[in-house]
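For reference, the chain that follows is the form predicted alone, supplied as C-alpha cells.
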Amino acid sequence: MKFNNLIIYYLSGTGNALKASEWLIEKASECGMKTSIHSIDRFKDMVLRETNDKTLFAFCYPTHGFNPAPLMLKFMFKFPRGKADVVFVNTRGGLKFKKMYFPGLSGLAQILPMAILKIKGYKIAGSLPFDLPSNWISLHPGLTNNAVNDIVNRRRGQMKNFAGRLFKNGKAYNYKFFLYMPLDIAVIPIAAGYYFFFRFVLAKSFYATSDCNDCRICVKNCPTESIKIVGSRPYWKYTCESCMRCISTCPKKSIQTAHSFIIPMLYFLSVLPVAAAIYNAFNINIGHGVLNYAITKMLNWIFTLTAVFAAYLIFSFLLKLKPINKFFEYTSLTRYWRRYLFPGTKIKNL
C-alpha cells in the first residue's frame, strides 16, 4: 500500500458526505491502514491530526451551487501548509428517473479545492465526483425510496473500486472528473453567481410554520450556526449554506422553503432599474463596456440582498399571524415534497 494512514475531514448536511467518508474508512481498514474521521461542523480552530510521510488526507464535502460547500472552503483556506497527499470527494446531486440515472455537475467543487491545497504544498492524489441522491429539496421533490436505494447501491461499489486503486497505486481519478470538465468550466459563471449572490437569497427562503413546537433541534444541529431564535421562532441568517439538515430533520416537518415569498420578490426586484436610478439621481455617466456592466450588476446585487434582508425581517414578523403563516405553508412546495436523509442516518450521526 502507498499509504498507511488515512485522515478524513468531512462536512455533511444530510449524510451523503458522511457515508462517502465511512466507505473510504471501510476500504482503508480492509487494507490495514490506520484511519480517523473528523467532522468540521462549527469548526473554530484548526487542529491538525498526527501525520507521517505515508499519510493521505481526504476531504469529503457537498457540492453547493457548483461550488465546494462554503464552510469546507473556509476550512481548506485555514488548513496549514504541508507536503502530504490529498484526495477530494465532492458529493453531487444524483437523480434517477425510471431506469435512467442522471449525474450532477461539480463546477468549481473539484477545481478550486485542488488549487488551494496545491498552492499550500500538498500533492494531489486523486478526486472523485460522487453522485449520491440529491438532497436539494428546496428546488425539486425528494426522490422515492426505491430511487435512493438504487443510486446508493450503485455508488457503494464505485467508492470501493476507487479507494482500492487509490490506496494501491497512490493515485486515482474517476473518469467523470475528465469527462465533465468542459461542462464544469462552462458553469463557472453560474457557480460564481451562486457563491456571491444567490446562496444569500436562498438562505432567506427558510421559515417555520405554526407547527413548530420550539424544540430547537434545528438551532442545536445547524453546522454553520446559522439559525437563531427571534421572538420564539427560528430565524435563518445569511451564513446559512442550504445544507438541508434543518428541513430534513425537523420532527414536525414544520420547516419549509417559502416559494410564494421568495420567487415573486425576486421577480419584482429584478425588474427595478436600480443602477439606472442611482446614475440619474447623482448625474453619473460611466459609459458602456465591461466596467459599466460590472458596476451595474454590483449595485443591483447589493440592493437586492439589502431588500431581501429587509423583506425577510417583515416576513418573519408576519408569520406570527396564523392566517399568513398558513397561507405561506400551503403555497410552499416543500410542504408536499419528501425530505431526505441518507438511509439509516440519524441526526446524532451527523
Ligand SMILES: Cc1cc2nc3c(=O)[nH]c(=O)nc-3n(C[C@H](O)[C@H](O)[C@H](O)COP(=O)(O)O)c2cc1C
Contents of the next structure:
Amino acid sequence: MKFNNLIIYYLSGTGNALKASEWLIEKASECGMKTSIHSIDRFKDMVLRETNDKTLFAFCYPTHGFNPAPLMLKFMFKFPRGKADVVFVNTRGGLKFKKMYFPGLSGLAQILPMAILKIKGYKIAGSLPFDLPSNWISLHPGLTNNAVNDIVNRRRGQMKNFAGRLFKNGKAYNYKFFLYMPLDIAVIPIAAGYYFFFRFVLAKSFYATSDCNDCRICVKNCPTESIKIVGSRPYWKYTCESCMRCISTCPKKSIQTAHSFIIPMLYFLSVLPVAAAIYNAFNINIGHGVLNYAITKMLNWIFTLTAVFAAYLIFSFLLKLKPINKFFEYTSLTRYWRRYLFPGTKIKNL
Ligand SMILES: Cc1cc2nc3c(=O)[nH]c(=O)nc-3n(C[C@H](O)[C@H](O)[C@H](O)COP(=O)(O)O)c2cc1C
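Let me have the form predicted together with the ligand next, following on from the form predicted alone.
Expanding to the full complex; the earlier chain stays at the top.
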C-alpha cells in the first residue's frame, strides 16, 4: 500500500458525505491502514492530526451551488501548508425518475479545492465526484425510499473500487472527473453567482411554523451556528449554508422553506432598476463594457441582499401572528414534500 495513515475531514448536512467517508474508512481498514475521521462542523481552530510521510488526507463534503460547501472551503483556506497527499470526494445530488438515473454536477467543487491544496504544497492523489441522493429539498421533494436505496446500492461498490485503486497505486481519478470537466467549467459563472449572492438569499428562506415547540435541536446541530432564537422562535442568519440539516431533522417537521415569501420577493427586487436610479440621481455616465456591467450587477445585488435582509426581519416578526404563519405554512411547498437523510443517519453522528 502507498499509504499507511488515512485522515478524513468531512462536512455533511444530511449524511451523504459522512457515509462516503465511512466507506473510505472501511476500505482503508481492510487494507490495514490506520484511520481517523473528523467532522469540521463549527470548527474554530485548526488542529492538524499526527502525520507521517505515508499519510493521505481526504476531504469529503457536499456540493452546494456548483461549489464546495462554503464552510469546507473556509477550512481548506485555513489548512496549514504541507507536503502530504490529498484526495477529494464531493458528494453530488443524484436523482432517479422511473428507471432513469440523473447525475449531479460539481462545477468548482473539485477544481477549486485541488487548486487551493496544490498551492499549499500538497500532492493531489485523486478526486471522486460521488453521486448520492440529492438532499436539496427546498427545490424538489425528497426521493422515495426505493429511489434512495437504488442510488445508494450503485455507489457502495464504486467507492470501494476507487479507494482500492487509490491506496494501491497512490493515485486514482474517476472517469466522471474528466467526462464532466467541460460542463463543470461552463457553469463557473453560475457557481460565482451562487457563492457571492444566491446562497445569502437562500439563507433567508427558512422559517418555523407554529408547530415549533422551541426544542432548539436545530440551533444545537447547525454546522455553521447560523440559527439563533428570537422570541422563542428560530431565526436564520446570513451565514446559513442551506445544508438542509435543520429542515430534515426537525422532530415536529415545523421548519419550512418560505417559497411564497422568497420567490415573489426576488422577482420584485430583480425588476427594480436600482443601479440605473443611482446613476441618474448622481448624473453618472457608466458607459458600456465588462467592468461597468459587473459594477451594475454588484450594486443591484447589494441592494437586493439588503432588501431581503430587511424583509426577512419583518417576515419573522409577522410570523408571530398565527393566521400569517398558517398562510405561509400552507403555501410552502416543503410542507407537502418528503424530507431526506441518508438511511440510518443519526443526528448526533453528523
Ligand atoms: C443548497 C444546495 C445546493 C446544492 N447544489 C448542488 C450542485 O450544485 N450540484 C450537485 O450535484 N448537487 C447539489 N446539491 C445536492 C447535494 O450536494 C447532495 O445531495 C449531497 O450529496 C449532500 O450531501 P450531505 O448529505 O453530506 O450534505 C445541493 C444541495 C443543496 C442543499
